[in-house]
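The form predicted alone is given below as one chain in C-alpha cells.
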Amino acid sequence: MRDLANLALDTARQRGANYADIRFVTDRGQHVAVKNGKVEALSSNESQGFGVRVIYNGAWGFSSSSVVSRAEVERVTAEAVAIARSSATVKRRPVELGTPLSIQDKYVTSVKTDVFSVPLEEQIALLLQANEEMRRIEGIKLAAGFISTLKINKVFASTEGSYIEQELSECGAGIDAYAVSEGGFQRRSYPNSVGGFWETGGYELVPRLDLVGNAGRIAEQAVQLLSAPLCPTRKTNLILDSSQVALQVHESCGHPVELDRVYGMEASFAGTSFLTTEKLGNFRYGSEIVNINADATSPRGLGTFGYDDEGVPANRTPIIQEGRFVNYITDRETAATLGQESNGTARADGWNRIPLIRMTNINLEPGKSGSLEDLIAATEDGIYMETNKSWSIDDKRLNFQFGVEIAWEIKDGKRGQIYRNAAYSGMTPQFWGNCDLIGGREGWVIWGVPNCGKGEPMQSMHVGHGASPARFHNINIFGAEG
C-alpha cells in the first residue's frame, strides 16, 4: 500500500493540495445468531476500499472508492482535490490542522485467541445450549443470541510524512429472554441490552462471559417480571447498576463534549450541545467525586485503538474533573480553532466516510464506596435500576427520560419488592451534581456501544464508556406502561 499511497499524495501535492491523506481500509465480519432454538443468521462480509481527504486552498475536499488501483488512486485523488476546489470559493474560513504530524508505526489489538479461529459451528452449538437454558424456564415465549466479531486493517498515510498501519479486532455477544402473558411482554438481557456486550480483543470474550451460566436467572426474572407491580412514582435515591450508568455517561456526558457539535458543524441525531465555549474550564457539571476521561488507551475498551483517522496517537484526556468541565474532545481542525492540539477522536466507520469527532472510551473513573451491594447496603431507601431499556434526552443534551429492564425497591440496606417498567428523567447538571456516591474499581466495567449514530451520510461507531454502579440522590422516579 505503500506505493499507492505516495502516488495518492504526490497526485495531490501535483494539482495544488496543501495537505492529503489517505486512508485504506479492509475490514472483514461475521455474525451468528440464534432464535427458540434454531438458527436465525448467519453471515459473513467483508469490505475494503480507500478515502482521500486533501486541503486546497483552506478548503476540505473527500472522494472514494473500493476500487484499489493505481489508475483509480489518481482519479480519485483529482476529484477529492476538485472538490476542495470549488468548496475554498465558499468557505466561511480557512482550515487549520494545527502542529503537523509526522508517525510511522504500527499497531496492533492484544488477542489471546483470534476472532476467527473458533468454528462456526462450536459457536452455534453455545448459543444453543444458552437459548435451550432460557426456554426452560416456564413463560419464556422467545429467546435469542448472538456471537459477533470483526477485524479491520487500516493503513494512514498523510503528506506531513506519516504512515501509520493498524489492526484492530473486535468481539461482542448476548442473550435475550422474552416472557409473555395476556397483560403484555417483559425482557432480560445479558450482559446488556442494546447490541449486547463487546470490546477489543479475541474470542476470549465469549467464555469469559459465560451466556449459558447467566441464561436461566434472566429468564427467571423476565416471568417474575410479568407479574411485578409498576414502578412507583416519587422522588428518591437511585443507584444504578454499571451499565446504565455508561449509557448515562454517552447520552449525557460523551455527546455534549463533541466540540463539532458545540460550533454547530453536526446536528444530527439529537445534535447541538448546551456546553457552549464560555462554560470550558469554569462550569460545574457534577458533584466533586465525578471524574471522566477520554481514555483511547483502556484495555479491551470499544473505543480503544492505536491512532485515530487522523493519524494522532491515542491518549487519555480529562474531561470532567473534580465535577468541573475541563475538556471537549476534538479533532485537528476544531482543536486548532481553540489554539490545543487533537486529542485524537476523529474517527470514519468505513473507507467511504469522513472522520468525525466521535467518542473513544469516555470513562467514569471508579470511586470509593466499593461493591454494588455496599451502595445498596449504605441506602436506607431508594431504588436499584438495571439494564437499560428505553432512552431519549434533547438536542441540547439537557433533559432526559430513561427506562429500564428492571428495578428493585432498597429498604434499610436491602433489595426488596422486584419493580416493572421502571424509569427515570432529570436534567444533565442537576443530576450530575446529584451524584453522591460511586463503587470502587472491583465493579468498574468498560462497557462497549457497538451503535452510536452521527452525521450524516449516518455513520455507526463503535465506542466504549467505563462505569462503576452509583448513587443518585433527589432523582425523580416513575413507572412507564407499554
Given for the second form:
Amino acid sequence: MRDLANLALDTARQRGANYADIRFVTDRGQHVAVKNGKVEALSSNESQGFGVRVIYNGAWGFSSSSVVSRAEVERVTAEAVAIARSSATVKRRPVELGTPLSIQDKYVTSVKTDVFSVPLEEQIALLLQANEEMRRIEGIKLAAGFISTLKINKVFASTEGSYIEQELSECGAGIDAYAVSEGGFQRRSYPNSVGGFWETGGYELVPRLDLVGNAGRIAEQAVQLLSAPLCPTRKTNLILDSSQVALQVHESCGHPVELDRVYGMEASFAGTSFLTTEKLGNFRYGSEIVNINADATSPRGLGTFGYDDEGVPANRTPIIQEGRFVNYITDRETAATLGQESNGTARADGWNRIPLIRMTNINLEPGKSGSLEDLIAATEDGIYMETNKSWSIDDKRLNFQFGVEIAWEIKDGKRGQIYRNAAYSGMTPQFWGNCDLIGGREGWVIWGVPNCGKGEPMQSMHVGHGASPARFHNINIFGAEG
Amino acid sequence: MSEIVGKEKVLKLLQNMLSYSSADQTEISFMGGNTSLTRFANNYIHQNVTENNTTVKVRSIFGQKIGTASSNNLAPEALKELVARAEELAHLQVDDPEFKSLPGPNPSEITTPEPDETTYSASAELRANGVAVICRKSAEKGLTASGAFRTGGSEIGVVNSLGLTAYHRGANSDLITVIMGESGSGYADRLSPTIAAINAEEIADEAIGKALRSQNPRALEPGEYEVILEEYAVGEMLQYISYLGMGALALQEGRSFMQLDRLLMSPLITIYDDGSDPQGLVNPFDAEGVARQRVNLIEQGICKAVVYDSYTANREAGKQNTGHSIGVQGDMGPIPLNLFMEPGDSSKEEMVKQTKRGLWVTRFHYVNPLIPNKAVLTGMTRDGTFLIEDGEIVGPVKNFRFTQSGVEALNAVQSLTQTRRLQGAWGGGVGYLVPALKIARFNFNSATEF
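Please give the other form, namely the form predicted in complex with its partner chain, since only the form predicted alone has been shown so far.
Every component of the complex follows; first up is the chain already shown.
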C-alpha cells in the first residue's frame, strides 16, 4: 500500500499540487436482523477503494475509485488535480492548513472479542430468543432485532510525510417491540431507538446488553402505551433519560459547534449555526452545571479513533465549560482560518468521501445529582421522558422539537401514570440554561449514533455521546395527536 | 471519468457469476456509475468531488433460506468468493415461510432511451461555469451564495436464475442554491435528466429575488394558517408521506395511514407512481429487476393501492408484484420512488389573490415523522416564508415549526397549479413531478428567531 500511496503523492506533486493526501479504506460488515420469528436479513458487505485529495493553486479537488491499481491511482490523482484546477476558477482565497503534520503510527481499536469471531448461528439464536420473549406479550404485532458488526481498515498518507494505519472495530445491537390497535401504533426499543446501541470495540457488547432479559419489559410497555392517556400540554420540570440527553447534545450542541457550519460551508444543506464566532469564549450556552467535551479518546465511544482523516491525533477538547461556550470542533482548514490548530474532527464516510468536520464523542460530563431515581425523587411535579421517537431542529440549531417513545408523570418524587406520544420543544440556549440537575457517573453512558447525516454527497457518520439523565425546568411539553 | 461498462459486459459479468452458484435460486445485481459534485459557499467553490464505484450483490436461496453478500471488488476470484459467501450465509439461515420465490422474467425486454452523455460524463469545468454564474450574480447584489451542482449517471443490471435479466443506464443533474443576506435567505433548485436544461441564470435570479424579499422578517404568532406550499415543500412532504404509508409492508404491518377505497384526501388530489414516464427520471425496473408498473395510489382523494415487491405480493392472496423493491427487507419494504401528482388549473399568483391571511412557504427543513401511522410530520420552514394578507404578499416572516399530518394537509387542498416541477427525492437519482398547493389549514406550533 505504501508504494501506491507514494505513487499518488508523487503524481500529485508532478502535476503541481501544493498538498495531497490519499486514503485507502476497506469496510467489512455483517448484519443479522430478525423480525417476527424469522431471520429477515443475513448479509455480508465489503467495500474497498481509495480517495485522493489535493490542493492545487489554493483550491481543493478530490477523486476516488473502487479499483485499487497503479494505473487507477495515477488516473484518479490526475483527475483530482484537474478538478482542483476547476475549483480555482471560482476561488476566494487560497486554502491554508496550518502547521504541517508528519506522523507515522498505527492504531487498533481495543477489543475483547473480535467482531467476526462469534458464529452467526449464535447471533441468530440470541435474536430469535429475544424476539420470542417480545411476541409472548399479548398485543405485540411486530417484534424485531439486529446485531451488526463492522471492521474498518484505513491507511492515510500525505505529502507532509504522514503515514498512518488504523483498524477500527464497531458493534451494534438492539430490539424493538410494536403494539398495534385500531388507529393506534406504539413502539418501544431497547437499549435505544433509531439504529440501536453502538460502540467501538468487540462483540463483548452484545452479552452485556442482555437483549433477552429486557425483551418482555419493553413489549409490555408498548402494549401499555396503546391505552395510555395522551401527554398533557403544559410547562413543567422535564427529566430526560441519558439516551435522550445524548440526542439533545447531538442536535443542539454537537452540530452548532461544527466550525464549517459556522462559516457557512454547509449552508445549502444542513444549515448554519447560531454559535457565530463573536460568541466564542463569552456566550452563555447553558447553566453553570453544564460541561461538554469533544473527546475522541473516550473508551468504547462510537466516535473514538486514533487519528482523524487528516492525520490529526485524537484528543479531548472542552466545548462548554460551566455553561460557557469555549471551543468549536474543527478541521485543519477551518482551524487555520480561526488562527488555531485542528482539534482532530475531520472524518470521511468511506474511501469515496472527503473528510468533513464530524462530531467525535460529544460528552455531557456527569453531574452530582445521583441516579435517575434520585432525580425523580428530587422532583415534586414534572414528567420523565425516555427513548427518542422523533427529532427536528431548525437550520441554525435553535428551535428544536423531540418526541419520545414513553413518558411518566412525576408527582411528589414518584413515577405516576404512563403517557403516550409525549414531546417537548424549546430553544437551545434557554433549554440548556434551564438545566438544573445532571445525574452522576453511575448513570453515565456513551451512546452511539450510527447515522449522523451531513454533507453533499451525503455522508453518514458514526459518533458518540456520553450522558447521564438530566433535569430541565420550565419546559414546554405536549402530546402529539394525529 | 471511468469507462462505462455497458450492457453486454454487465450482463456477461452477472451471468458468469450466476454460473458459480449452486443455490436453488440466485439473484445477482450490479450498481455502477459515477457521481460528481461541485459544492460552493460564500460565493466560491469549497468542495469538488467525483466518485467511481461498482458494487455487486448476490442473493442466494436454498429452499426458504436466504443469504446476501455484496462487494465492490470485481476481481474474478473475489466474485467467486462472493457467491460462496452468500450461499454460506443462506445455509446458516432459518426458513422464511413467507418467502415463495424470486421473480420470474419480465414479459418483455425492458428498453429505455440512452442517457444524455454530456450529463453522464460532465466535466468539472462545466459545473464550475454554472456555479460561477450564481456566485457572480449573488456577489453583485451583496449576497452570499451556497449550493451544489451534481452530475452523473448510473448503470444498473439484474439477473436471476429464473431467467430474469434487466439493464439500464441513466443520467441526471441537479443544481441547488441557497442565497443568504443579513437577515433572510432564498432558495431555488432544478433537476433534469439533461444538464443542458439546468439554467444557472434562472436559478440564480429566482433565489436572489427571494433572498432580497426575505430581508428583515417580522415575528408572527404560531397557529393555524392557510398556506401556499411551493413545489419544493410539496416534494419534501410527499417523500415522507409515501415512505410512511404507500408501500405494502407498511399496510400489512398496520402502520400505514392508507385505507383502501376510503376518501382520505381532497378530490383534487391524484397521485401515481410511474418509473417509465419520461417527464420524471426514468427508473424502469426495481432492485429485483422487475419492470415498474404504473400504480395509481390516490385517485381523486381516494386511496386506491400501495406498491409491492415480490415478497410482499406473495404474502397476500391475489396481489401482483408492481416492481417496487428497494433491495433490502426491513422497516420500509417496497416504496414508490417515481411519484407524480396531477396538476390543477391554478397559478401561484391566483393562489395569492385567493388568500385572505396565510403564509407562503418556499421549502421545509429537517422534516421527521412524529406519529408515523398518521403521517404526522414536524419540521421547519426555510429560505423564504412570507405573510399574505388580502390577496397580496405583504412581507417576510420569521420561520415556523410545523406539526401537521401530511394526509390531513392533502385533504385540505383547495387548489393546485397547472405547472409542475421535478423535485429530487432521497438525496438524488429519483424525482417527483409535483405542482404547488394551496391548503386551507396548516398547523405551525412554534417559531424561531430568524
